[in-house]
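Consider the single chain below, provided in structure tokens and representing the form predicted on its own.
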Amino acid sequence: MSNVNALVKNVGLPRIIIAMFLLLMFCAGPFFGIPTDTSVDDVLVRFGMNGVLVLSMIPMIQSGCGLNFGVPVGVVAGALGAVLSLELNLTGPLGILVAIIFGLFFGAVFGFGYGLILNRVKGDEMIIATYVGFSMTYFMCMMWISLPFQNPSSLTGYGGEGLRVTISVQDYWGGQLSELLKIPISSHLVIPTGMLLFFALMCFLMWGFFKTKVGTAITAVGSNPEFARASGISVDKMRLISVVVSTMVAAVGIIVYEQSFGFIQLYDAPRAFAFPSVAAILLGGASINKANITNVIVGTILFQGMLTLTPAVINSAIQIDASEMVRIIVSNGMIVYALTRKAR
């Protein structure tokens, strides 16, 4: 009994319940015509697609800036980098590499401005971050129409102005990570090795960053800003660096998502990535001032697994095409649960 209590205390009862429910969905799938290998394939792909975006939450949480509801700022930076890569007609590994480089650059620029704002609103970071994310998204809605892009595959055509709402990257660098070193296990299960290795690389870089002097200072600022200030650490500088790093990682994360999804999503699409990323890291066991890579991995698997399997199983069970409705209910339900659990 003591071992069970220790497990519940260390892992957390909510995560155990969600993990058991997810396992139940895996087991129930074959009875409703959903092969287990198909379920595993879907979860692995969505984990690889979203993992880096969730990873971008760590720097801001560790610095005491709280949950990064302004992740659309990084998403916009990555989308801009991706569009510029297409504008240069770059394909293959070079195309996605240039997209990431542009994304990192714009992520640093946008993150710097974002960080300056958050340093002026200490104590209300998460509220202001939400407004900043929404404002940046809608400011770029005007830019997507106004900027002088020329690539015919990106433009609306038919006499319209600006870029398309969704732009295909399949003929450019779509699947460059997903297809790299992929391992076919069965007709329904292909392990996206390249995408998972890239996520592992990003996790390693994040781990290494927090082993540096700057990373340690960021953690100190988040744990006890007064003590950090007394130790000669510039609290505002460390907070600013954490926001810049978080925004840059989010920019890379959306490019990983786009190469797997096959499309760049513009205009109001970046808004959709904030709450799922926040909910995932909270479900993984993070708090508003402490997070680690384990929280990212566990939370992303639980969130994306539930989001993938539950609609599919329920849809097959009731023989009604209600998958989108179930997906919305499950997604928003987990988001509300994660946020209210940490608000108490």
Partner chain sequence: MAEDNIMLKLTGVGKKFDDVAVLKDVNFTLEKGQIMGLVGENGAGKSTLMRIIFGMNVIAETGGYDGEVFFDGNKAAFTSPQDALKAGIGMVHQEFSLIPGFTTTENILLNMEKTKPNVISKVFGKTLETLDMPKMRERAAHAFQTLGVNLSTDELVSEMPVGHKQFIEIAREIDREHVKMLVLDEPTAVLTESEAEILLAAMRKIAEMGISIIFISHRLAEITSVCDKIVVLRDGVVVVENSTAGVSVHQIADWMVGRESSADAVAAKRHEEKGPSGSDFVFEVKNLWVDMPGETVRDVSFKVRRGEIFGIGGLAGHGKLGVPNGIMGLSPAGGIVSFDGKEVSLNSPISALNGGLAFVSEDRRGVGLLLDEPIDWNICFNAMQVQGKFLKKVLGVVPIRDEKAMSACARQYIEELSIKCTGEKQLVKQLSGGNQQKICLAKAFALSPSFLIVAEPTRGIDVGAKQLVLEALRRYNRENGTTILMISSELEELRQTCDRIAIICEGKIAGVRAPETNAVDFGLLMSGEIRDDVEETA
Given for the second form:
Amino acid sequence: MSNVNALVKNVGLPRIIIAMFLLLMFCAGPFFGIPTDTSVDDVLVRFGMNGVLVLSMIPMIQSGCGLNFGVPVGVVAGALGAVLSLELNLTGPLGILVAIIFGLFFGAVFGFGYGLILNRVKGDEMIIATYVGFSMTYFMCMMWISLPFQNPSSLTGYGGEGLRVTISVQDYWGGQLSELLKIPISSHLVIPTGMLLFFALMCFLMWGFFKTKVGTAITAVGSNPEFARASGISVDKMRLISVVVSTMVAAVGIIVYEQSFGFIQLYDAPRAFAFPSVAAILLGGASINKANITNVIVGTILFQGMLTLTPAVINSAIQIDASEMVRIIVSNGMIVYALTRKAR
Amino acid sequence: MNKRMRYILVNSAVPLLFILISAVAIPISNFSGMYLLSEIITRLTRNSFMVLSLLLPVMAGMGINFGLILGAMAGQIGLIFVTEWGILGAGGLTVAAIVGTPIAILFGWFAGNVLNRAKGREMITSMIFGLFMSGIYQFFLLYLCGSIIPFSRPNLILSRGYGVRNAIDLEVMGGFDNLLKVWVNGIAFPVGTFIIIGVLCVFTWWFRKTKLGQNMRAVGLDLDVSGSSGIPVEKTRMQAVIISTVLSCYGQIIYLQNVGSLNTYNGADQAALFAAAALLVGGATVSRATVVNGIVGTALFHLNFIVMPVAGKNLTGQAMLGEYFRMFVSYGIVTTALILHAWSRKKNTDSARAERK
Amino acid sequence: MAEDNIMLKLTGVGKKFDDVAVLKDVNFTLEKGQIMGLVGENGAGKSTLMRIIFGMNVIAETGGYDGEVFFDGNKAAFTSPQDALKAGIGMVHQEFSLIPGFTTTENILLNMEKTKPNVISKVFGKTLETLDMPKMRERAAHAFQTLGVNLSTDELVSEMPVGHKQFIEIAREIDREHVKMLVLDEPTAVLTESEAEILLAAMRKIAEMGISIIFISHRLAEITSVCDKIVVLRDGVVVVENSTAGVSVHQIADWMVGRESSADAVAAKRHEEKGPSGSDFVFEVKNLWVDMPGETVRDVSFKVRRGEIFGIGGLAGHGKLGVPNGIMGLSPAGGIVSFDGKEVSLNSPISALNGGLAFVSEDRRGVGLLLDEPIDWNICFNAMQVQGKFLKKVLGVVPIRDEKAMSACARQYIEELSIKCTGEKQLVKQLSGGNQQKICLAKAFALSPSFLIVAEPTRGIDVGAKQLVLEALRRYNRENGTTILMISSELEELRQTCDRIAIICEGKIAGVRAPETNAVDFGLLMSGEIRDDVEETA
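Could you present the same protein in the form predicted together with its partner chain, rather than the form predicted on its own shown above?
The complete assembly is shown below, putting the previous chain first.
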């Protein structure tokens, strides 16, 4: 019995409940006409698509800036990179590479400004991050309309103005990572090896980053800023670095998402990425001031698994589309739970 | 004198800026003064009650109550049931308020409990909690209404047989507005609604002078000192949230009776954003807000809201640009106010330290 | 002395925190309308005693207290400060508990507002009664009159000078109906001389109204001038309960610190053992000011010899802790600090650390440690960030943590300082206070400092660990010849460990003495009764 208690304590009750639920859904799927390989395929693809975005939470949580509700700042940076790559008419591996390079560049620039703001509002980072993210989204909406983009496949047709709401990247660099080294298992299950490997690479880089001198200093700043200051570390500088890194990784994350999805989503769309990424890492066991790569992997699998499987199974079982509701309740419930937990 | 002038100027910088923007944008938009005046009156009717419901949590030091979506949902539930029961006019609205009140109190009580566990990050928590409860609200309306809770009117229920429809025409439309409606120079003044808003203004003004209001001010200014002087801190904060939630329930009812149709599932999404932006445009801050801020802010914010897209279109020839600019300004104003607040709080602690020297 | 004339009576009061006795068999009585001076060194038990009388939650949470407290003829068993307030005890703390955004009137009547019923309040209850501002202003004005100060009833407290805020606090306490006894904790510390005189006069006036006062102050002259009787606490015991008639300041200081103590002998012995330290001054501080909340340093100058252990003592709140925090760049500071002939730039922790200084903070959990990280991180972090130790290069350029070297270093210190733990990967928050303190020392040692500053090294740790920590310091000094600056509120500990001791009073150095110096001398220095005009350099 004490073993069970220890297990529950180590793994955490929310994770156990969600994992059991997922397992149930996996088993129930075939009875409602959803083959297991389809389920596995869905979860794998969604995991690969969202993993890097969730990974981008780590630096800011570790440096004590809290949950990065300002993910949209990185998302628009990535989208800008993607659009620019299209503008240069680049296709294939070069296309996605250039998109990522541009994305990293704008991620760094936007992240720098975002970080400067967050350094001035210590203690209120989360609400301000949320609003900075939303403001940035609408600022970029104006940019999507007014910047002089030329590529006809990005532009609105029929005499409209500015970029399309969704731009297809199929003819450019869609699936460049997902299709790479893909392993077809069955007609419904294809392992997107390239995308998963890319996620693994990003995880490795993140792990390595926190092994460096700077990464160690960032962890200390998040753990106890006074301690770090007494050790001669510039707290503001470390926080700034963490915000820039978070934003840059988010920019890469959205490009990974787009190449798998096949479309670049502009305008209001970046808003939608703020809360799910936060919820995923919390579901993985992170708290407001501590997160690691295991949290990212576990959280993304559980969260995306729940989002893909639950609606599919419920839908075919009782003909109700509950996906939106499940997403709202679970993701926001998870965040409220984390916010009301006693810090330290 | 000089210092006092500067104080006033600094505190009304935001409203002045908005007056300036309007002064530039109105001529470009080509709207007539009469049209704008009637629009402002409509917007005041619709929105000022909701904006004023934000005042008490600010006073209690909990910042902007981004969770007023909770009250809005309670009000919407009230309106749905009134429509089902077919009660019309002001009486229907009153019944809607009576139905909504206990729900709002319950939601407010939940929110108060949650916020008392998240001291120092009330704003983000109230926002996320509001989103969380909107999931529950959806579940209630989409699955329980029409199945477990019987509905007789088919035009309320989705064609599949249960779940409330996405858009509902409210038969109680104009219930308050049409009470004592007065026409002056072709502009309609909904005196009935204005009286209700006036009552809330008086209530808020009076409330500040009560013992409970004084407790709330004290808790808002210093949690620890208030606690050690025997003021029940958590209970006071809870009362502020509950009152705010109930008021926002009424606010949503007043808003919807003017609009006339209910967007069941997304109608309240932007309520908190626009209410907060309006209050802040009126010169309020996250820690200090008055009735005047609320009324002036509502008028100014919505004036800009009307003028800006058209001015933007006339200026650039692009319709959507003004649309997005409007959203950017709404979010931007809230963001800026939050940043300034966090910043000035930090400066205050610094100057308090300097004083001790 | 009739029994009914007694306001407060303590019989056999004792208190233990985790088996450490802080108060032992405390007895005294306070008559109605009497002013009692309560004096004692830091840690003598004054604050614990006040907490017991005031019914603070801490006392009940840590197992209550022994003995009995009688207040106004009844046995007092307050379970919260609210009970004590209701019974008629008012307390003015050292830290202000005022709301800056409120006016003087609103503050004085905080949560005691005068209200008028109205229609709504009759239905919904008393909390909706409206405030009666004219009546409240009247009460405030009356309280000011009683105190003999001339203050506006409508001024915002945030715009008042510090001295006036103190009067607002006291006005609030005496405005309470049925207030019978006041406790004033260092009320004159923030007042100018003339303000202090007004306050003392006001205290007499209040006492004449039949209200008893317990007056805590380090300024002994104030005690002798205003109090009817004096109670001296030392190590949790009442050593003197006496009328103040004919008592001199010197005598009180003598009672406070005790005449002969074991430390005298230890200090003398230690001095012999050690032999002379170097004759040159290696560390110099000139006109240092530090803005540290609650520990302001106004103007401090001193010099430290190479290889010695230099101690700084003084009462809490007088600035002894400001000195190290200012030198290390943790609190805003000004003045000149030089080490080994090179100036250390202030307000920059990194330049202090680069200059070879290391600091063990008094705020172990707040500043000294990463509680959520393992032991090896804590020990090696400073050395890694400041001196680039425990790093190895990957691909020739990127410096990453050398976990092996960190573990080895941590294990070495765990052994040397006998830190009790399950291994170098254990999280620091799981360790006891004494072991945490050893980790703080190890962290400083890992920097191989040429000058070590240690603040309150034994605060909050048990007796056994105390000796180990002090011994570790002495050994480090002996073996490496490292110069050490030690700040402590425990005089005994300073006298056992240091070669010379400076005492700080009200933000300035009152004097520097050898550890063998008579304890009374130290007592008088601490209370500001003696102040060396010329800085002692010998």
